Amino acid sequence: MDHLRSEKMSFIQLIMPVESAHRAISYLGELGMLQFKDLNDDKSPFQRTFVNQVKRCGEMSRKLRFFSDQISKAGVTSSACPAFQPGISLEELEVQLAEHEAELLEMNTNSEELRRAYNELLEFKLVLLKAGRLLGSSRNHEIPAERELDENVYSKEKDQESLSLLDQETLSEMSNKAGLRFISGIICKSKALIFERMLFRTTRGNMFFNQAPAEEHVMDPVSGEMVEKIVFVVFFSGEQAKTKILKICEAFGANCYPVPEDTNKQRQMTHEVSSRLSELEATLDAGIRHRNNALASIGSQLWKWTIMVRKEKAVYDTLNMLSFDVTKKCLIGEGWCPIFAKPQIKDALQHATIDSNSQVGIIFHVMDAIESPPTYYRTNRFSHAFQEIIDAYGFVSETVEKIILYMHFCSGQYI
């Protein structure tokens, strides 16, 4: 019948010196047999005694979540430490977490800048390879295959479908004689059609638009995803048209890059951009390896640090429930405990006094209470899970309570 009834509870009062209060609460929390009563329910969380310590623990928890997110994004496997072994103090841990966060933020910033420069150079290379065909003169008939531009040319006339290679070269000659100018760049494929229509309407058809697929996906700096882009070349005439086209390119997120008309200069510039891309790629790989090593080192201690911070925050949250006596420099706490746990609580308080080198012991006093005591059921390996459900939800219906009590009874009889 013991499984059908709650244990007999006792209302106690603890008077703890300030120097041993933290250790005493820590030991009592590991014991788990005492439920404290909030003696500061009339105060807001910001008016309590240990609000600064709680804020520090919350800030350290934020840094630990940041480390966990970075490890998950990088895909670094970290070895969790199941056993809690305190090796450093809370102040030392706070300094270490601040150093690790500053180091990771700096590495992330440098990596983003390098990635942005790499993407710009990659786009520049693609523009040089694809847009060079349209800008060559009629004398350069032999052009490498990788720089060939697709012949899908869009013009202002609806019935015109495409231009041949000879027509493109003729266009280049005519542009040099007529003083036509051009703007070359790259844009997302999903925006290409609307982009072309906007250019046509803004210039009233006084432009020539050509495009070709980039054949390589480029990372979007905003979303971080690989997107498909196209290379475009816009021929126009006049400074006013240039201003309008540049504004439209900026509005659509199109990146414009200068491409020389001379084929030799194009090849030389492409070679320089390719060598610079190789250097940036090697630098990015080295930075990623260094960052992964730092995240792996943090991940090996992450579980240990998380447990330590959670424990410290729980201790200070409990200390904020106690009444602080300024004159006597002690903390007064009240709470409920099972009667059978009194010897264990007294032993924990005595160990806390000894370990904290306090000259004054902790006073354990049993008091009379008017309000009804909370319930506490002893559980075994079978009924523990059902009791956890009740503790998690905080309430249980009458039918479910009868089922749980019956399971308590069955577990005590057959297990």
Second form
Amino acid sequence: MDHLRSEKMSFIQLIMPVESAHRAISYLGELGMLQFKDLNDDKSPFQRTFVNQVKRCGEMSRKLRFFSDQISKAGVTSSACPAFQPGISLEELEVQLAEHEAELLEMNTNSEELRRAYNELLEFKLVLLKAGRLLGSSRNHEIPAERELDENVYSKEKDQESLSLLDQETLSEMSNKAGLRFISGIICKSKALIFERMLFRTTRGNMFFNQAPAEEHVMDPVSGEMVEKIVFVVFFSGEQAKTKILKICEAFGANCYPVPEDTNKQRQMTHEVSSRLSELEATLDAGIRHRNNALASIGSQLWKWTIMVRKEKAVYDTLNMLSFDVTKKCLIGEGWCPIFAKPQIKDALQHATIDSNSQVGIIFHVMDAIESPPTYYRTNRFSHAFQEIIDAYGFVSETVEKIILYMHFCSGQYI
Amino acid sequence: MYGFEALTFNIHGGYLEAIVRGHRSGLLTVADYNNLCQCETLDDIKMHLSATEYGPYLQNEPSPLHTTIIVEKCTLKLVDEYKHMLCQATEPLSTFLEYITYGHMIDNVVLIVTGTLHERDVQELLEKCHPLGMFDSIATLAVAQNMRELYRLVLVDTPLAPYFSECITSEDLDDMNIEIMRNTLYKAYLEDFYKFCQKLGGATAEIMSDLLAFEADRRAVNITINSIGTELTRDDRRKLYSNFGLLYPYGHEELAVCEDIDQVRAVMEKYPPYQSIFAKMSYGESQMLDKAFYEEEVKRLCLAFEQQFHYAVFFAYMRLREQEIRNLMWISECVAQNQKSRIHDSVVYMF
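Let me have the form predicted in complex with its partner chain next, following on from the form predicted alone.
Up next: the whole complex, starting with the chain shown before.
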């Protein structure tokens, strides 16, 4: 019985003129019944005839991957292909893709700059909010008995004095002298612990570090993710300590923002910063909306374009497998096809010749082959699944009976 | 017991050994290198590499390529593979894998300290560091002004801390001292690694001893040659040599007093394995020495794969990958600068 064995294959040779070659291969590809043999095995990838086209297809598929990446990052959902659009050729597609990519890159750079400015202002606002509170709490303790800040007190010094560095009374004195100063800033939560430790070591313990988590999450411009940040205030004295602390802040990527000590000024600044922030936010939103529109319009056609580029690349890869006869200006290809598909193949080649207005038809003839043919099973949508399961275990050569398929088919009823 | 690893190795190390052997089969072969050497532009190189295991890493790079991008992506692949292996490993394999990266850590530390000395920007230096040797507080190395601070502030938290005991001085950091620091750290690292491998025992100890001994000897020769004509005294030089290896102790005595390359050659020719290396070079020539050493190293690393059930395959794989990345960098540079004739000067073929 026929369906117990794989199909009978025959080895054929195609000789096609150059004009109709591309079309012929794409029609044969749609048919899916021919397996080409690679006649240019010994050549390296860039010695083959159609290497430039393959490179162009590779470049286009890279652009398409970039678009789909951007679309998924921006979270834009696009409708399926809206109206019927006429098919476009590969060259036009290339031009369009290049335009879109340039546009998108430009929009990204602009929005990145805006985003950076926005982040700075946002961080400044957060620092103002929290630092105000931190500064206030550090200064309001006139009574030595209050030990609210004990857990943040570092009482070790190099010479092992047991003097608690932050006797509350000395603090309120010191803050009035020029000696004690502070730096306020904001840093990623993940680095806060190491940062604190580093500050402690560099200043030999002569500093006080106070921190509070920031209210909102800030978006990191590089990775595009929301990061948790911590607002910190470092109290210290001396010029050398200041340079060291600033260097460490720079090394850890902590941004320092000057906070005025006076609460009125703080409130004023917060007000200013908030207004500037809302302006920037409006601009940023407009930019994002514009970009999302562009992405949506790309997204609706992305699938169609991807398929087109994939097909073209496959066609050119196949064309690379054919041997190019320069004198007769034709391409010679060899391959295997099942016998029942021969009329369909002949039809496809006929269509290709007509469509490409070529004078010469494509020659198709059967040859004898020494090697054994590849295995091909004719399956429909139902038996395809079972065939896939069997193929997972290995391909059998042509002449082996595939009773396995039958058995699997029967046992499938119990699954 | 040595000889019975086959009974128990696969319980903990079987999966990772299989993975690393799979990676090793993906290393570029002579045929690949031949194709790469025939490329005309960097785009051709990218096309070739996309057919190898580097494909997924290079495929998203836009067209005007730079050699630095190629090298960066290839290193990224190595780092990904290493991290995958590290997170799957148990003791003692995980410690062994971490030991492999300490050399890179030392290089990164020296890079940042030297860069700070020459007043370069910290972020720029961080980008040039090798990703395998990064640790958390590496950026703060820029703050330190002498070695004691360097240790106290940053390095005390890292695995490099025990190597520092020999080289803490209060001297300021300048180029010469930094080089001495680098070599002292590396010496301590090699000795520590050697001891660790000896403790592991079995095939690992045997093969790693051979590889590390070669490394120690190579460094001794390089230190000698590089310090000819500098202010480094003989005693200082002797302190930088490791205390194991084929050249220890008599070779070191002789190397310490060498004043030019021919004397070095005379010393090395007494040791058969190194005689063949030095025989390839004519008198007075030292450029080919690096390549000769690399070739010898690659030969020994490939031999490490011949035996099963030991950890040296991981070390060998990492080193071979690094050599391959060096090859790719050289080829890309030659192609980019149109000097294809010199391509074969420095490419070390592996299989």
